[in-house]
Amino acid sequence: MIIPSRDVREDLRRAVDVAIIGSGAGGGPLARELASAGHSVLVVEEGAHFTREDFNLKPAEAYMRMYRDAGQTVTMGLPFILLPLGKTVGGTTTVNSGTALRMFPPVLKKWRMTHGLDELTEEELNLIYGHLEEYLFVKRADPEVAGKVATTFLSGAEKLGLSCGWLPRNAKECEGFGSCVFGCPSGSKQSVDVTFIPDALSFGADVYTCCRAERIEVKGGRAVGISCQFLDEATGKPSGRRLEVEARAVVLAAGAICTPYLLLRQGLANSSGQVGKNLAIHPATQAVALFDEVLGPPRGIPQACYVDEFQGEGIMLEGGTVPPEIHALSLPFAGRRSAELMVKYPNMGMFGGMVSESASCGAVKDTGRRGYRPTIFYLLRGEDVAKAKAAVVLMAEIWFAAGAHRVFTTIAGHYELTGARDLRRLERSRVRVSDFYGMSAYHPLGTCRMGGDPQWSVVKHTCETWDVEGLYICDGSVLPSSPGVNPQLTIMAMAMRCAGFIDERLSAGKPGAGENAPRPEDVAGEPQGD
């Protein structure tokens, strides 16, 4: 069942043979496949629980609730980094796009060769793939329900003769709402909150909402349970309650942010010195178009389609559509300037370019500030300053093929492009990292990695800790380096093979499964929920 903190009227305790903490990409499958596999499972999750009723279609509303630090999450560094994090039941895939790529083939390799990996095989990655694709309903968008921002750059970029197409996403009978990021209302968009959560909970899995993992417990080097506090659903502040749970095995599901954070907090599972470091976000840059003919944003598919020509250099462009309160802080005006473009907002069009790493990279630490609060460092450098521009240069070359006669760019000394000279100017000028205004990211990744050797990485290829025994991470977290894509499919791979490892752990030649579970009525003040 799902148990809200405002049903807890008193400290719990509870044994279970799974405890996860985190209820996204990762953790979801990971609890509907324990579950499923007869053992009892307890999920805590820092956020909320919602569902389609909740959706309102208010950006601002759904910041509040749904993201960590309303949606203002930065990095620090050069330049300052929007990082938006979901915080609530199905983490970020409740708030996310809906993009579904299995992972480049050559970063697979790369992973292999660099990091010895030699156990992750393309085919049994493709085999899980494939279960995923068809349990979550992935298929390419529906350039019907598209809408006519991604059919306009799309064909800008058919008349370049560029590699492009529709995005594979998770989402069954799409209506088009063009709000997936704020969750989705019609309930289309195949999410861990709609999928793995509740086949989870028919499975016998425990959800407690609104409660904060503070403490790993860690008894002769082996992770025994969890320490937990419940927060205020309203304010975010500890209710005074707490959850304490002894577990045969204890999953770190927090995301690649949270993750390291509640790690370093303890000083936990980092012999190795790597957790929290080699921080990949996938830093994005956008450019809005002005059409002389109404384009109908945020009406249709946000990320409807994709160019991937230069994917082998580190670009992938894929859409970004936004309703117009948040389309504002994309453009770089103020005041009238700004007040007269968003006048023009029914004929704009937005698309984004996101780079691989190369030569950036990021940490996140616990720098002891007051409260459940990491710090992210991230400086953007080198040959990814160089491919932040070309992503700017190629969207904009490809709005124009498209017909605008405008195009808005969040590069200093370059805000405004008229015609092919300015965008020529563009592309001969010298970018400085400190002239990109408005940059975000999307998909923290490699913080505690994965690895064979346990100097380099903090975790092996099952996911468990080298450090402690029972301990496992299963998240962004633990993927070497950036996959090139969207990385939820792979996160959710990766869980699905992780969960076997644990399973095969449980069982054998221990008690037998969900032995461990408690009768409800030895669990003092046990809530009654739905």
Given for the second form:
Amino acid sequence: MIIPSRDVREDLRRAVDVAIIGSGAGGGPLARELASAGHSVLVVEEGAHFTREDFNLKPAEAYMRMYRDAGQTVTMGLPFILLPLGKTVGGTTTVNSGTALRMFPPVLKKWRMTHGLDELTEEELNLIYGHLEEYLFVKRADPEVAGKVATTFLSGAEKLGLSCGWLPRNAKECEGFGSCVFGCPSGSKQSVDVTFIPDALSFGADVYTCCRAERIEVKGGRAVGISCQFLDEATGKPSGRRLEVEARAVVLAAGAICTPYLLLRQGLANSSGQVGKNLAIHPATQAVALFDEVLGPPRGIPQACYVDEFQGEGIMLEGGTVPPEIHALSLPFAGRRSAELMVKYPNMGMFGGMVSESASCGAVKDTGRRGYRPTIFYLLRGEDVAKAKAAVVLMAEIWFAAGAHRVFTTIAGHYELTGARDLRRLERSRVRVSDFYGMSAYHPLGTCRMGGDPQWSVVKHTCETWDVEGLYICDGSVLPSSPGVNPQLTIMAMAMRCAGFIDERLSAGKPGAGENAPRPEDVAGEPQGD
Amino acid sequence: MKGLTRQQWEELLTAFTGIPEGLPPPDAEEQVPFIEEYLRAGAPELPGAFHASYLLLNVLSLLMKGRPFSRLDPGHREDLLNRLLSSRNPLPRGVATILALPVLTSYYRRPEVASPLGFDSRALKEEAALRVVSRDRSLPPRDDPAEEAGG
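The form predicted on its own done, now the form predicted in complex with the partner chain:
Everything in the complex follows now, all chains and molecules, and the chain you saw is the first one.
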């Protein structure tokens, strides 16, 4: 069952087979797999639980309720990059665009060659991908409901002869309400909160919401439980109630920002010194186009199509229309200029381009910020600046080919392009890292990377940490680098794989079943409420 | 309306948003409480960053226009903000961006503003609520990949 913090009226103690921190793309599948295998599973989630009835297509409210720091998490460095992170049951899958792509095959070869991950084979991953795609109803976006912004952009890409198509999405019978990243109001998106978590609950798992894990308990070099604090749902501040969990295995699946932060705070599993380092993100920029005809955003599928002509060079274009209150922020103008453009919102289309293979690198650190907050450092390097600029140029070319008469970019000095001449000027110009206005990024990865060498990696190919027996990490942080595409399906695949290893160990009674860790029947405190 | 006076808020809202044709004007009474809630919901540094940005806006206004922001006429306020936003220097641009974020959000989220632009969240929500999407699929059986991987 799902137990919200408001229903907890006393300190609780639980004993289970597996304690999982986080209910997103890593924690959700693990909970489902291990619970279905007969293990007692407890999940703690820092965010609250929302259902489709709560998803009201109000972006600002969604940011405040379902995103970490109201969606205003920012990286420190040049440029400042907005890095929205989900904080709700289902994690970021509840508030993502639903793009469900398999990893770019050359990346796996790189992982095997440079990270010693020989055990990770394409055949095995493809097998898991296939099962996930079936379970999550993954299919290509339906052009009939994708919306005119997507079809117009795709027509431009086709005119230019670029490789493009409709994105595979984990959505069933989607009718294009244009609100994926604020929670799907129709229940179409098959995010973790409506798939793996309900299944896990049906197999007996418990999910505690507004419950923050603050410590992993280690005894004799082995993880034996977690220590958590319940939070007030309205304020996010500690409620004064605690949850102590004894477990035979602990899985840290809090995402690539919070997972290393928890380990760094505790000084755990970091003999390699790699915890928090190697942060990879997908820096993204956008181009907004103005047409004579009405395109009718944001109705449709916000991220329905792609252009992967330059995927091999680390540039991937994926669409993204947004409601007016977000759209207004993408136009770097004020006053009359902003007003004149915003009244033409129905005639505008937006598309996004991301640096899918980045040379830049960041780090997550514990700098003692107020509250429970890591600091994220990230510096966009020159070659990635060039890729981001190339993505903007490409998107503008496509928009013009589709019939746009003006294109608005987020590169200072080139905010408004009126045609080929402006485009050539942008192409020839030397764009600096500081020239990008309002850059955002998605998909943080790599901060507890997997590898074959304990000196250079944090976890083994099984997702178990090299340092602490029975402590597994299973989220985007273990991917050694970007998979070249949106990572949710790959994180889920890693979780499915990890569940197999944990199940094998627990079923074999290792480590020390019945020694330090009590069995589920030894539960000391019962959950309150329903 | 802590930090800024009502008049300062009104000047700021109008300078950023303008008055879009056919849409209602900015409304400090409605928007400011939202802005304050929005800032509180973010990182603890955000309210401070917003108010520091407003102070810096006045410093930049003095340097670039010879007067504090409040004493500029509306046209010059808009001109100043557009100059900051188009600067290649990330500091002045950042000042304008931090102020723009909650101000523009607070205006375009208003139903009476978003609806005429074609985004009627209430109607869409009602339509979405009528949809019934069944989920009758369990995870198909599979061979154990851990076994296949030899581990």
